[in-house]
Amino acid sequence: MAKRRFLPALFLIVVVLLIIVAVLWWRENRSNDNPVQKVSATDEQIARGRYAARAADCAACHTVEGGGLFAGGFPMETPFGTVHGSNITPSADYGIGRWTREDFHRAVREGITPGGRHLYPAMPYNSYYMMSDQDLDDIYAYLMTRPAIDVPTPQNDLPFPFNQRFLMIGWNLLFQNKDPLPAVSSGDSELWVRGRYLTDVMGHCAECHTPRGMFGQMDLAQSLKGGTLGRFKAADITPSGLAERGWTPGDLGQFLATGTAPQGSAFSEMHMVVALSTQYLTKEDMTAMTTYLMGDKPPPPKVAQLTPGGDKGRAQYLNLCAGCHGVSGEGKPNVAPAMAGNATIRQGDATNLIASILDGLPEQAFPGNSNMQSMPGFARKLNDQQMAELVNYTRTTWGGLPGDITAAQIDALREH
């Protein structure tokens, strides 16, 4: 009797979850049948607007090489798959032609696309909910004065169920942020306020430098305490952080600006925001950025104390690295930047020294005709033991670190 109660019942709920989920599906994937927006802006404002984009780092996930200027296409690697940037050219059937001033707004702030279509944090949206609104309307008329580029975007690659969209109602209930993101450091001047706009909202900083929780939401009690960016980890940059590694607010705007500094130099991800973006800031944005990012009272940097590393390490050095990096790691310009007081080398976790020895590194060119030369990598010319041996006669020698990088961490990064 309780059993032919219990089966209508059963019934009726799953016909229920199955409409509900066919509305979410359609609202997610209904076309937009706006009309075309015709914006107008001042040679002015466009300026504006070109400035905040590249303080944004808009093209380094709407943009892809070789493509277009803003046309997307560009594949951010998560742990749940792979997402493209989209195409925020003006294109009304590819890109955001048919958005208006308040759609651009809400989808900038809230991640949410006119229609309801859910973006995924990809799209840094928790930090951008702050930015304000001269910001995004001189964004928004410099985007839509731009030519339209009539590209689609890539699909993602998602497997069920992280391509379902409307999963992201959920997501958004449980870690949509609407706050100012915690400060990391010490400051009340009018540099720091600046900075901390630039920092957290505009290059939204916290959203590589800050580790992330099983769904992917930051976990902003560690707030630029470094996190995972695929191959390589993005580093610490607290005042604490940056001055245990060597760091000087000098020095940290000049390799904001250029790429290099007595520390090294920018690769990865990081090469691609100096290229994009921070490049571009004023002299006052970037004294304002590195006030932040170290604080008022910036603490001293830390001195390391050195210790000659071990023969064999030292052997694989001279015969691998030092026609480059010099026999006393000094570098050589436009050619491998110094050992000696590297940055790299002087962080704790060695996931990306080893890992830049494993793999190598790209050419890469920085502004002011400066460039780096390509690095070869030596996954198969060093067995896990040697390349134990050279990393930590890097540590020891160069990052004031202990020798303590073992064979079996070795094997652990290699990409089998």
Given for the second form:
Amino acid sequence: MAKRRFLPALFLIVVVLLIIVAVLWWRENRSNDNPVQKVSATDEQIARGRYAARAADCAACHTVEGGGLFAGGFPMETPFGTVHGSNITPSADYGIGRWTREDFHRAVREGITPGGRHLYPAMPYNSYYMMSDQDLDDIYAYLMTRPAIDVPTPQNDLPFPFNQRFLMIGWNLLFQNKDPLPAVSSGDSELWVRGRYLTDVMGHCAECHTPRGMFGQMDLAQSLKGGTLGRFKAADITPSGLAERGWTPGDLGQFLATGTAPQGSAFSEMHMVVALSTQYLTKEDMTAMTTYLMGDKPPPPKVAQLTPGGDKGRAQYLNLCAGCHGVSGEGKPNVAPAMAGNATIRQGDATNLIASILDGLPEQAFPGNSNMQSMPGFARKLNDQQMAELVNYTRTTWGGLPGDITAAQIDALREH
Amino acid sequence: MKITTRPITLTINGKKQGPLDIAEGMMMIDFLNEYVNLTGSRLGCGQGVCHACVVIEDQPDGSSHETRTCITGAHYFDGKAIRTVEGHATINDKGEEVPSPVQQAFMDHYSFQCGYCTPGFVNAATVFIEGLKRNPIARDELEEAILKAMNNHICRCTGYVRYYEAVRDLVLKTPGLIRETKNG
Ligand code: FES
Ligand code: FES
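Next, give the form predicted together with its partner chain, keeping in mind that what was shown is the form predicted on its own.
Let us now look at the entire complex, which starts with that chain.
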């Protein structure tokens, strides 16, 4: 008896679920045939929009090397698969040409595009949700007056079930931010308040510099304490984390403006951030950002307690590194950064140091016509033991850190 | 200032050299040019960009690769085996020097003018061809592979085309470097 009543009920549930899924799927995949928007804006508004779009670093993900500005295509590797930045030129069929001002606001702040399609949180709406109307309007005006580039955004490479966008409804229910991100420093000056907005909202720094939980959500209890998204770890950029590695607000401002500072040069994704975004900040906004990052009363930079490194490590250093970084780690302008005082060496977690020695780094240009040469990778030249000796030599000699890196840790970071 | 020296021993062009007392921190290019009178390796940029100074490092497993001697200390090579541009030509039974196939190809194609970059290119092309002997590639991968193998080398004079063509022709006429595929 029970079984006979159970079966039709189950059938009904399955049918209802299928209908819900079908409707959700349809909402995510229908095409947008709203009218094409014509936007006109004053030169001042366009200039403001360009500035705001740079502060928000839109180009990083919405432009691919060799592609048109904002025409999309940048592949962003995530633990769930590869997501591509979309075309945000005013192209009617491939871009945002049919989006109204309100559509644009909603997409940036809530991650939902016209028609109800959900964006993945690779679009940092969980940082942008506090963006001001003024900035959004300016960016909208700026983007909508750029030339339309009619290229489709490449297909994302996400396995099932992550390729089902409607799952983001659940993700948003659980993780969508409503309140400002927790402040990482203390302050109440005007600069600090502006800096908090530039850092947490526009610059969306927390997206890379905050550890993430298993669903890819930012662990806000540890905001800006360092993230682990890619091969390189995004450093701890809380005031104590920065001071620990010798940063001062002045040096930090120099780093964000030029990509180089006594503490080293920007590499990997941070190089892109400087190139596309922070170098364009006004002096005042830069001061605001570093005021927020280090607080109204910045902690003094920690003086590293240096101890001489081991002879074997020193021999490796002289053999393979000194040619560019200098015998005493003094570096060479436009060739290689100094090792003495280098913030990457002073990072307690040696991942970035080891990964850059293993893989090498590409040549990089910096604002103001300066550059750093490419660094060769030494994965083939040094075995795990030799590399551990070298890493430990740099850690004790210039990092003020224990020389406790083991061969096994090197091996774990090799790309086998 | 006290200069610390340590002895090094290595094999260059099949010949054992040393032990020689060499300052720690001396770059290999200086060792080659000044201590063993092998002046064929050229110091160009001195900072790892132009690749004029590369030598061939022979690995115990039979593979070979390039190493820049301007940014690599002499002591790195302690116990290792390398080849420099002086090690390519052979002597025939009449006692004459015979250039290696790579060297001959560069001459046939007029690949160089001033020749400053040539030792580096000879070593790069030799490493490339030795790699193909171990792992032949398909014909349609050849052009890109040449580019990848030679691309780091800078030449001020010739515009690279003649180096490139010399390597391509040599690969195509040397048996065993191109993998046979279904469509030939
Ligand atoms: S001299 Fe060594 S790379 Fe230029
Ligand atoms: S032939 Fe003169 S630099 Fe190449």
